[in-house]
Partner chain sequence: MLLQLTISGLSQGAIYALVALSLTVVYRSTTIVNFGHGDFVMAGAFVSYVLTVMLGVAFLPAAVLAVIAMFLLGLCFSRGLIRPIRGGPHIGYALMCIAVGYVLRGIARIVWGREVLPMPSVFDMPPVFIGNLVITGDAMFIIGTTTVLLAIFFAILALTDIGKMVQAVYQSQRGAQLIGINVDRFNDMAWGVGAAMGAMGGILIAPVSLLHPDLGASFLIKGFAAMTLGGFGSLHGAVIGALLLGVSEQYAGAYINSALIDITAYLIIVFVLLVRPHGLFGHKTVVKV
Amino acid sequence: MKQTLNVLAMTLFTALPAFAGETTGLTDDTIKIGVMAPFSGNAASYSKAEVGMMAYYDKINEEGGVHGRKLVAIQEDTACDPAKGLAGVKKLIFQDEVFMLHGNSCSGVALAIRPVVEEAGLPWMIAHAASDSISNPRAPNIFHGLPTGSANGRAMAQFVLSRPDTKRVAIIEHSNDWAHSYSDPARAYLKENGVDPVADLVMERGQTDATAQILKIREAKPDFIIASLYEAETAIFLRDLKKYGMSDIPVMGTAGTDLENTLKRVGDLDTVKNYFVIHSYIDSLGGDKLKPWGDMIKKYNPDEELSTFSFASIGSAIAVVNALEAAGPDLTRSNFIAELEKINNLDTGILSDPITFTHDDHQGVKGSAVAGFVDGQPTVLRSWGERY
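With the form predicted alone in mind, show the structure of this chain by itself.
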């Protein structure tokens, strides 16, 4: 009997941490959410995505929260640096004891922290970093609430080939996983449609001159260029393209750039007149359909300068609140994850494509629109010449 009691006691002791983990970060009136972003450093413009997300939290809190609980954001700055990201995620999980993670810009950071998050088991909604490898292979607790690199890469190539008579495509990219997550599926789609790149070039992060790459592109004579570059290098590439008299060649960029921000960086419309970017929203930055969301962000952050990055994480935040509501007042990590997996064809009113999760597929957004300057105005497009 004594041995049986000892075994029972050991079993209960072993089970207690897992049980406690189910409700870690919850009180009767709060839900603690860890928010990681590059709030400093040369990628700090990406943190606007988390600012918009937290503004949505503020809106929900002002309306009474979720089943009486307020969403409490605990921020950690990664500076887009994997080492800082690892330190930050461990602090959020083991010191701050958050219920879930939401956010993270910079795929390199997200890939570095994935093993820690997967082992810890707390829910993580990825809201900005796009690399497929963050959520694939599937982890039970990790969800992608925006188009991944593969979804965006295919959308980029589809747009490129929607331009009549496009046969010759050049690709320029960084040599990191983030860039490959866009370029590799774009190459695959091009190949499926009988198009092999006429030039495949690398431009590294921090590079301040693209002359060598531009000269090779000039020799290749492409009809279209796919550029998987961060925003700073995109601006340099576009300026050098114009410098060598090649700004009439259209360029397709990634979700790592923002149309209006790129215009500000290069300083003149002529340099970006043929630049297009993946655009995951139903309208352009100044459009009527995005205005209510912009007003929401400004309400809680009056000094915030809006860019398209400001809206990137709101759709995933809507999915999070949707699942928290469905999980009910007796919230646990497990029933929250179960409710996320039930989200089907969710129209967020901000993303161009709906969110759908299943038990087997945690990559929720399968497509994207494109934005470019049409008659000098930012315009959202479904395909070449077709407005959204």
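Same protein, different form: I have the form predicted alone, so give me the form predicted together with the partner chain.
Below: the lone chain, stripped of partners and molecules.
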């Protein structure tokens, strides 16, 4: 019985169309790249992250492409919803037949589509979603081109502990996968260094008041606060912290916020002067070294309001283009993957830390700088008091 069924299964289901083709998505003058992002829904602000890399494609195309091939981005919406993301990735793989995938914000979506991408075998460079489990355990074709959650979380905790005499750390976070992807590794690093959080608090999305949390923090008397909160809630939290006269306590935030926009939202420097964020770039948002990249984005997307999100995916795009160049004119998926794995200590000129892929480790960026206000100016820092 089982045998018959097996035979039946074989005959019915082996006639798979040749999707896993080595050169699928390539023509003589184009490379089709599937770009997934939450273009709609309540996480739509994340899709800013994919703007940077598409602008970089435009720049490469304008300079003649890669070995005469233009990079063609095919965008798919995920709405930050796993089911929708799955539909999108299947569309890209089986209907649009792209050569590779690049992008994806929202770790939940990335985790849901990982098995599909792994099975289909096409290269996927993750440009924004940070959860470690997307690329660890390693899949042969999945690469992480930005600091992962654990790299960021570690960097946050490292910075917190780099301040002399930090003993008491409080944590406030959303209860969602995004917030945990920062706070869990930060907690782990603190624990390794013998620091247990003195307060573990939750502030949900959409809350417009943080009084209850702040009073608890006041009781816990922390030296440093780790805040794994989205933009709107970060501003509310900092504002309330100031209101209750506690703005002297430094606050460490995630890469989901930046200094410039947080300042714009809370309105005065005094409220944010002790706010620090994960900042994976060599310069601050308005700084000279980031300016050429900002100009590039503006050139192709004149209406784009620049935030640190806008730059998140450029580093990975540089890695992709480097590997495409190295793979030569006879591009295939496997020689592209092989070239990615040869990328060693690549200074992208935008990310604070270099990109290195090896055959066994596809998490390319191992650390991140931090940004904070120094003399009222957003400044990139290596550790407490040390400029980048």
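Positions refer to the first chain, counted from 1. The shown structure was predicted, so the numbers you read here are calculated from the model rather than taken from an experiment. C-alpha atoms forming the largest set that superposes within 1.5 Å between two forms make up the rigid core.
With the core held fixed, Met125 shows a CA shift below 2 Å between the two forms. Superposition on the rigid core between the two forms places the CA atom of Ile236 2 Å or more away from its counterpart. Superposing C-alpha atoms between the two forms reveals a rigid-body rotation of the smaller part against the larger of 10 degrees. When the rigid core is fitted, Gly267 shows a C-alpha shift of 4.3 Å between the two forms.
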